[in-house]
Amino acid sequence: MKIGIIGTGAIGSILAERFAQAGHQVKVTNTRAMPELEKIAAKLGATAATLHDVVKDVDAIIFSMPFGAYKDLPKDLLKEVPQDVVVMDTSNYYPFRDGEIPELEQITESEYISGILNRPLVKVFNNILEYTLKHHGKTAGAEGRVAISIAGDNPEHKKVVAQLVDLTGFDTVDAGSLAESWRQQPGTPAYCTELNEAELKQALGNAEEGKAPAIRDFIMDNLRKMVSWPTYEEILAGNRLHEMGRGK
């Protein structure tokens, strides 16, 4: 499979490396100058590309950027990309970082991005911690395998996404349509809590619409008050505290 990845941050770089190791042809891009991007790409086993080239002649495109950066993308970026190309979004919205976006009071984060891109997409890899993605993947069928939820409106595209998730070492749970993707946004029981397939299905069902933003902000305020940035264990524990219904 030919895969283009926009963004080489925590999640994008891990995905690029994993897919390249699995034998896929991976192109990456970011906002760095081409000489630096080429060095990053080489370390990941990928090929460096410009923003417009990274979306050309590929089977799948992964957007893994800070949420606030989407509005600066060229409006016609995906205009020539065939409709059968699978488009994925891994991002999450945090007002303290991305600024207030009033539209998100009415639609999900990925619906907002879908509107910017003028393209249907699949929400995936947003509800997993960097450390989890890098270190906790397991072979299919392994006991305690962590699951990742995916949301989107195209069943065939979701099948492709599920195959890619499996390559990274995780199970998938179908979270429904893109309009239902709020169930895996920050502040929900399914967000970065390292659950297996059965547990994740329950967590998605337990999500209460409208409550997540306040929980998200409460968790982030507490984390930002810490003397040093919290460890993976501390972040996971904080997320799980709310998943179990405490601290609300």
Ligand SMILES: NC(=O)c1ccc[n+]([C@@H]2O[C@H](COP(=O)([O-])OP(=O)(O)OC[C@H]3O[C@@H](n4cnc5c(N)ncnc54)[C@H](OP(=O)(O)O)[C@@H]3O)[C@@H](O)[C@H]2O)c1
The other form holds:
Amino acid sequence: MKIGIIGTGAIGSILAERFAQAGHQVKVTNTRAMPELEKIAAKLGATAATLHDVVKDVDAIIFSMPFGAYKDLPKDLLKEVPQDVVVMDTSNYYPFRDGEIPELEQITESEYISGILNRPLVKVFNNILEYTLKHHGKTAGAEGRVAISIAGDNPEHKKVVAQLVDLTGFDTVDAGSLAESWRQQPGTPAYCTELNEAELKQALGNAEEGKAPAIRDFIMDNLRKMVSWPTYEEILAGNRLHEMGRGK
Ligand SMILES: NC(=O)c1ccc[n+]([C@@H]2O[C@H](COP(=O)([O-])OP(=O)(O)OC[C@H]3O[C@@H](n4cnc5c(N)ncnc54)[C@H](OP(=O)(O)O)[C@@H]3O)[C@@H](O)[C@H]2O)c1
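Please supply the corresponding structure for the form predicted in complex with this ligand (the preceding block corresponds to the form predicted alone).
Full complex below, order starting with the chain above.
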């Protein structure tokens, strides 16, 4: 496959490297000038592209940028991209970092991004920590393989996404439509809690609509009170304490 990735940060760089290692042709972009981007791309086994070129002549596109940066993307970025190209979004919204966005009281985070991009998309790789993605992948069928949920409205696109997730070392669970993707947003039991397929299905079902933002902020407030930036273990433990955020 030919894959374009926008963002070479924590998540985008791991995905680029994994897909390139698996034999896919990967193009990447970020905000850097071309000489620096070329060096980053070469380390990942990818090629460097401008924002406009990274979405051209590809089978799949992955947006992996800070939530607040999407609104500044060119409105016509995906205008010429054929509808059979699978578009993925890995983003998560944290108001302390991304600012208050009142629309998110009515729609899911990825519906908001879909509106900005004027394009249906698949929400994936948002509910796995960078550390987990980097270190905890296993081969298909391995005991205790961690699962990632996939939300979106196009079943064919979700199949392609599931194959890509498998390449990164994780199982998948279909989390329903993009409108249902609140079940995998920050503050839910399915958010970065490192669960296997059966546990993740259960966690998605256990999510309570409207409760996640308060739990997300509770967890984040606790993590931000720590003297030094929390470790992977502390973040995972914090996410797993979501029940506390409900005052239970
Ligand atoms: N970190 C995690 O554990 C994790 C897990 C799951 C999901 N997520 C979510 O996934 C998204 C990416 O996370 P991350 O941790 O990988 O972020 P990150 O490390 O901050 O990287 C963000 C990347 O986006 C690029 N970028 C920003 N604005 C851009 C623009 N206008 N055009 C092109 N590229 C742009 C940045 O470019 P430069 O390199 O030039 O600055 C950088 O490469 C976020 O929404 C995050 O919430 C993160």
